[in-house]
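The chain below stands alone and is given as structure tokens, in the form predicted alone.
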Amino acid sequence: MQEIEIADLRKITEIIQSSHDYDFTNYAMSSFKRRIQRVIELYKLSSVDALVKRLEADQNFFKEFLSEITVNVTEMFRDPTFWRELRDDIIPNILLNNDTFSIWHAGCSSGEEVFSIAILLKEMGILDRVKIVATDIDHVILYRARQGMYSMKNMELNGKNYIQFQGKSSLTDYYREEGGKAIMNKDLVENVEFREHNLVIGDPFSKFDLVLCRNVMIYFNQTLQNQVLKLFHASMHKYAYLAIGAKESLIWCEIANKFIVVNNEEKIYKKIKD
């Protein structure tokens, strides 16, 4: 197949925006290009034009396309030191001034991190005092997150992460095995609202004490990262915390002076100005 050019990517983003009101113009181009290539090969499309026609005419195909383009690899308790920092320092600090609090898990993907935070809160004895809103752009992946069903193959790595996190129990206490799948305990997500939300064009919809958005912004260019960080700032109470991915930063962005660095290694920040 011929090389995908910048003009082709522009054509694709324009048709997505005009037909479906999703804006991919500020996605990191190298990553976007790789994923477009993958979609073309996966659906055996003859050209970029064939992809554009399909995107224009077929709403169901667009939903599948969206899942392929935004797919993220995720795991439970990824970077165990981050989860220890949340449990040992960040959440106790939030609890100094709040009996109850709220978390926005933005770009929650298939939900492994949502279950991680739920397990962490349960082990702290405060799960029933925390409201979690978990959002993603992709309704298919949100459905998977709601189901809380994961391949048993993946649970080996998840279990190792949990041990390094120094959990109080065993990860096996939080799911049952059925037909090669781990089915997570539903009581973990009783206080979780899963909802569709587009970080690119979405508005603030509530105020939170902790915002988690790890390893999502690496797919955005700086313009879009800036936009998303402003959205997070507007969605946080004063003195709320923001956690982003290990390869991400907000020290360069327009609103950097409205945050202080709490833990540079784990990329945790605190909002100090409205």
Given for the second form:
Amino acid sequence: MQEIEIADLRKITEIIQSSHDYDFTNYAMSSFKRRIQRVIELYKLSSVDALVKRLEADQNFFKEFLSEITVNVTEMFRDPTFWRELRDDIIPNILLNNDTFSIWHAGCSSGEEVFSIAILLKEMGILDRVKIVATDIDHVILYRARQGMYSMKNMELNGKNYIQFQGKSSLTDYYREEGGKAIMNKDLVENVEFREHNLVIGDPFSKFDLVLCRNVMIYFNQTLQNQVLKLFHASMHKYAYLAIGAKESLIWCEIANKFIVVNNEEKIYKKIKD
Amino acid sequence: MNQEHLHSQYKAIVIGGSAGSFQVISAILQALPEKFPIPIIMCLHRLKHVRTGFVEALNIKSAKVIEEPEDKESIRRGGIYLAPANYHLAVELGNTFTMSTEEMVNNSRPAIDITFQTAAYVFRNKLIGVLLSGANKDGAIGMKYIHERGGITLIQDPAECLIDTMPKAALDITSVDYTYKTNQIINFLLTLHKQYVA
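The form predicted together with the partner chain is what I want next, because the block you gave corresponds to the form predicted alone; please supply it.
Following is the full complex, with the preceding chain placed first.
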């Protein structure tokens, strides 16, 4: 397999833009290149040009491509201390001034974190008072998120995370096992709205009290991170919270001064200026 | 040491290690002068779900500050960086880091191959790759790529390694410029340092 060059990546993003109206130009080069490499190997394509041709001609292939290019590796209660902080500090703070509130889960992938937040809220006794909107660029993965079926193999790690989160019961109380799959209790997400939304070209569609977007913006370059942060800012009430991944940072973004750091370990920010 | 390799143009040193590499890394960091100018980027296999403790342990004996970088952080002259738990650490064009939570590679996240390959892509022949003791083959492909891009490859002498699978895997698939024991690795770095002081 030949080395993929920057010019190749440009060819790919151009064809995606002109044929499918998705914009990958400001994705982080190193990971985008690796995802492209992966697709080429997965579909046994002979070259970048073969990929470009296929992208141009085949609408169904593009849908599969989209699913493969986005990273869908996730866990329930990843970074348990983050979820504890959310339960013990952030959400009680929101509840001081609001009886009900809303959460935007941006880039929810296969839904493990949607179930995590639903379980957390249920254990706080407030699940029915919270409106959750979970979005992703890829409608195939959204379908999987809605289904809430996970391989039992992954439940061991999820269960470990849940124990460290110090939940009220056992994670096994929230699913049943069937044919090697964990089937999550449907009532956890019955009020969750799953919808397709592309952070790159999407507009603000509502205002929220808490935005969760962990380990999504790492796949973007700084230009796009700036742009997405502006989208979040416009989608948040004043004094709303934003949570990003443990090794992400907002401090070099243009509008960082409109936020304060609430917790630097867990990367939780609060919007303080409109 | 090859005289052609003695210059002050290096952009980074990448170090990969797994089982048996902690003592070696500690010794290297301990021996480094405070003003050692070349950025060092370390990808060491570690427990995926233990976020804290490792970088603190490495910092105890070092005169330099070792840090886990954040996404899109600039690679600074003299910086020493450790790939954080459960993230791949990649080097991005424009001299910054990019994190990734992609699938494990060689059963590892962080994977040495990813750090090495992306660093080699950006730094080309101005990179030194160092692969230490370890029990799997992660890093071998990365070393091959560093060599292909004109960088320098150095492995810990398998005879000295607690577990020699990792450096041997590199030897199997690529040409290695130096096979050194820990004290030789340290001498190599100190010799390089003199190029920058002069």
